[in-house]
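A lone chain, given as structure tokens: the form predicted alone.
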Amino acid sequence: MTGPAIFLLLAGLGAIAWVSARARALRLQTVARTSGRRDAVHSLPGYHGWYVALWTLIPAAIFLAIWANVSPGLITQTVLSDPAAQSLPADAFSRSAILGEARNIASGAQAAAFNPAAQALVEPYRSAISEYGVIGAVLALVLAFAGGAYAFTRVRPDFRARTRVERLVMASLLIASLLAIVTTLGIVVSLLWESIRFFSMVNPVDFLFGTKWSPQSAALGYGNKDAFGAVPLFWGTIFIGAIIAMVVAIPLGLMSAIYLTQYARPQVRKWMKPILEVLAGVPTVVYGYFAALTIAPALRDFAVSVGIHGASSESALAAGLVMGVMIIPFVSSMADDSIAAVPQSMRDGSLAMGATTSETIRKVLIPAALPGVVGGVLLAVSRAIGETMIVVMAAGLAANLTLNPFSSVTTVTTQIVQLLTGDQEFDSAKTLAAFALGLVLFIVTLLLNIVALRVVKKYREAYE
């Protein structure tokens, strides 16, 4: 019995055990209430079938769960004992190909077998699969009919099936709120085990302060030394994402929120705000392809026209720019929402005194918003280091430092994808500086949102 089946059965079994524990609830309800034991009815017929369903299909999923990790195993144990599988080499690493070949053809993964071999066990494979199949889906239905049947035997006006519900809910709801915290955990155990191997290879200063930058002179055996300093990366990163990304965002993002909250008619805000919102929902592929080939070869024809030598179609201005206009959004939006939030008699106690609506909005309105202002920029800026697809398309790999908006550069998230690409020996410094660089990127991303964060709650503080 395939998956989809056993999940549909379970399905009509859950949705069978809900209207038949509800009925049985509301017509014991009836007589209760007629014979006057008003009291003794507890909880809504609804919360019995609920109550009645999860006990179905609970302890059913929660078998099939174990099941599928544990089936496996017991069918490759059964292929291994047919008579067919005798000849299969000693090699473990030629005999889990061999299985995994004839188990791919077995379940229609595969269309035909390269190995002799793998074709003489797919029928095995094909009646193993078969048989721990139906006895996974009798085994579940098992479970399924006996917990709705204790369920079922339970349902009285008397008991108690709403806190029962409504326990279960908040425990998925508890599993749900931590399962956010424990991959994030996850991921901080990660990288700070991965980089702590990585610093036993490297001196941790000359990461942190060297300023070359080059992995692939340590993979061909040239030693560690000199060879991972991050310094330009860490450059490129701030040069792009958070010099000239922001010299692009922070004047653009703020003065479209100020035309939109203070100038616009609300016809055209109705339809201006939406439309730049849709700049942050645009994959970063596509301004990744705008950059690379529209706006470097631009810049480089423009640079060569004024006398710049050595541009590059592949530079830190046309990542950053594109990068500005991407994150627009966000600034725009935290502007918004931050001038909007000012209260009225300010900007009424403003024009009240003479001032013009320029002078209301430079005076006024910018300084009482600049907190929120700057919590939407902190995260802007959060965001915009830790771009990738733009500045693989646009920036380079070049781990340059330098001050020339027209030469190539690369950063830190470029960096650890072209590490982390392809087959990778995670034994080597190269591939564990990746770690190393997700680690400092992870630190910088979290302090910049936890400023950001403290620094909007302290503006809502002021005027809520």
Given for the second form:
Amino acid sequence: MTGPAIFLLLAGLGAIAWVSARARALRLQTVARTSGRRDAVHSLPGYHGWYVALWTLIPAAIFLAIWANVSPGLITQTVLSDPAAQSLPADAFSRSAILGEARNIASGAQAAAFNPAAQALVEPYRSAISEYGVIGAVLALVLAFAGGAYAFTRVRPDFRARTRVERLVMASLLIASLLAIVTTLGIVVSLLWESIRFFSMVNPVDFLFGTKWSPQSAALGYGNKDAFGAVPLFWGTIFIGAIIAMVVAIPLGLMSAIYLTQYARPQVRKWMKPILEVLAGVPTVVYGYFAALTIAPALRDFAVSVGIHGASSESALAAGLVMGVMIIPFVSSMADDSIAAVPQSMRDGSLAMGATTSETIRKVLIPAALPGVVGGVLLAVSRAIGETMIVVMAAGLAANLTLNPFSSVTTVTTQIVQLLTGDQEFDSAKTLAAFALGLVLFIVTLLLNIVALRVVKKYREAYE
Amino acid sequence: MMHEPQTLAPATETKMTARDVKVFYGDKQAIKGVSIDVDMDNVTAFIGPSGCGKSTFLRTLNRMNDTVASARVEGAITLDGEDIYAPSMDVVQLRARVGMVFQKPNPFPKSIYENIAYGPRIHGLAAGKADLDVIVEKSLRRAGLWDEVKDRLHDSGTALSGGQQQRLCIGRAIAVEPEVILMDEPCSALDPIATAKIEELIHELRGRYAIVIVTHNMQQAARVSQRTAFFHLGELVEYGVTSDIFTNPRQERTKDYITGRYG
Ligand SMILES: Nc1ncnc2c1ncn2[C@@H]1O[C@H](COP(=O)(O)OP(=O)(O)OP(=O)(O)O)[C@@H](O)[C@H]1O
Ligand SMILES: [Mg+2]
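Please give the corresponding structure for the form predicted in complex with its partner chain, as opposed to the form predicted alone shown earlier.
After this comes the whole thing, all chains and molecules, with the earlier chain placed first.
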């Protein structure tokens, strides 16, 4: 029996279980209600329906999931015990190649055999697959019936079906949230693992403090010592994400937050706030090509016209400016929240002293909101240094250690992309360097986020 | 038990006058034509049931209602004979002359020193640091807080107790040498001991500043004020010498309120 058919059948069974259990609960409860006791009836009939349906479906589904993993082994066993399999070569590699081919033909993934030995095994495969398919389907249906029947017998007017169903809902929510955490942990472990391999080839000190980055030369066999100095990358990242972008985003974000919370009339605020928030949703690749195609050439022309040396058509300034604009909504919404959280009484107190609105903002609101704003800025920095698309498109690839914003620099994220795209061997230092860079980036953003969330939380507590 | 009524100061100088003042929040009228005189040497108390417009009226006296977008004020209010709603009136100046203390203590999240120095700084009252130090000490002394905080002037103002915070706010208002101090239920967030301290302070400040206090506590009105205004539903029902209002109210509504029949 095929997969989809099983699923349809199970779904049908589940539906039947739901309807019949609900009907039964309704009938029993109607009778029980006549007794007049309040605790005679517990859950709504719908919950009984779900309870029985879940008992019908979940054990069968779990069984099918296990079966899907176990049956291929059993099928191969059966095929190998077939007389036609006696002629297979003893060498494990060619043997599994032939078996694989036969399996593909049997399941229809491949049209004809390259290897005549495989052709002979197609028939045994076919019969084994269908045999185990039937066994699996029958077992699943038996389980579904057994589960459903067990649950069905428990349907009584005062049975606490709601409690059970809700417990299951909670468990699945828990699993869903754990999934994200487990995935993150998996990523960290793999990053760590690959980084350790990298550091067995390249001295961590050379990596963290070296000032020369040219992984190509390592790949060409010039040795690892001078090829993986990541300082120019770190500098480029900080230069663009933490300096240039923030010089743009902090004042503009703060000012727009002040305007929106303190000066804008409600109608204006109603328009401007969503527009700012939409800015945050523009795909970064759009910002990227704006930076690369519009801003960067304009900046280069400007630099050349005023005689600045080292101006390049890809520049730290172009990437940083555009990234700053991208971050504005982020800073402004954090600042907006913090300023709005300063109690109105604080503002009234200042105005009643004869302070003007702008004095009140400068001397009371901003100092009071500062921790929240700082937290927001730290989150924005962590976002900016992890940002990839804009820098890949507009900052360039040259690992320059420079203070000139018009020259091309490169960042950690750009280099990760660079190292992992195209052909590569997965055990060369050049490829593994990407993981080490990723690890550094991960640790830095993690620390930034932790500090930022701490600061913001402390601040929230200050005003209850 | 009612306390000894305060003695009324004779022949006093009128500081502020209100004539036929009406306040609207949008279409809703909150104050319906109130006329009142506030004089220099007597403390004026506003009493009345919740929502009758005491705060609203009080806030017209230093134009704090300007900060409420929907609020509109009609009628005439003068300070030393000058119309405070005239276009030529500078609100910043007005609020320096008519200070305000709020219901909930609202010190700025700055040091005690900075809280007091805030007003003198924005109004440019101090020539230098030494000058400012003098103002801070004088204001804290007048607010009856100096002895308690003189050793920790640079601690945060928000770390003080509620009663101390409220005296800090009074000190902050005093620091700009106002002529009138408006207090909106200054004791409602405080315990009886802290309340007694504030009331004592009001006695001491009387005469130096014209004081208007909103209170829900009729004993308090009797203790601290020499004149009492009873508000009801946005109207000024009765205004007179405090002892008369409490012992011999002329209006039926006043009598009902002070005998606790409603409110
Ligand atoms: N900002 C505002 N917008 C709209 N209506 C307001 C506003 N402030 C006050 N009001 C209304 O004006 C009326 C008077 O309010 P006000 O706060 O002056 O009363 P109050 O006498 O001070 O009351 P309480 O003793 O409870 O403080 C009330 O009906 C209130 O709902
Ligand atoms: Mg009030």
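Numbering follows the first chain given and starts at 1. We call the rigid core whatever largest set of C-alpha positions still superposes within 1.5 Å between the two forms. All figures in this text were calculated on a predicted structure; none of them were measured in a lab.
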For this session: Determine whether the C-alpha of Leu13 shifts by 2 Å or more between the two forms once the rigid core is superposed.
Result: yes
Exercise. Can we say the CA of Glu314 moves by at least 2 Å between the two forms when the core is superposed?
Worked result: no
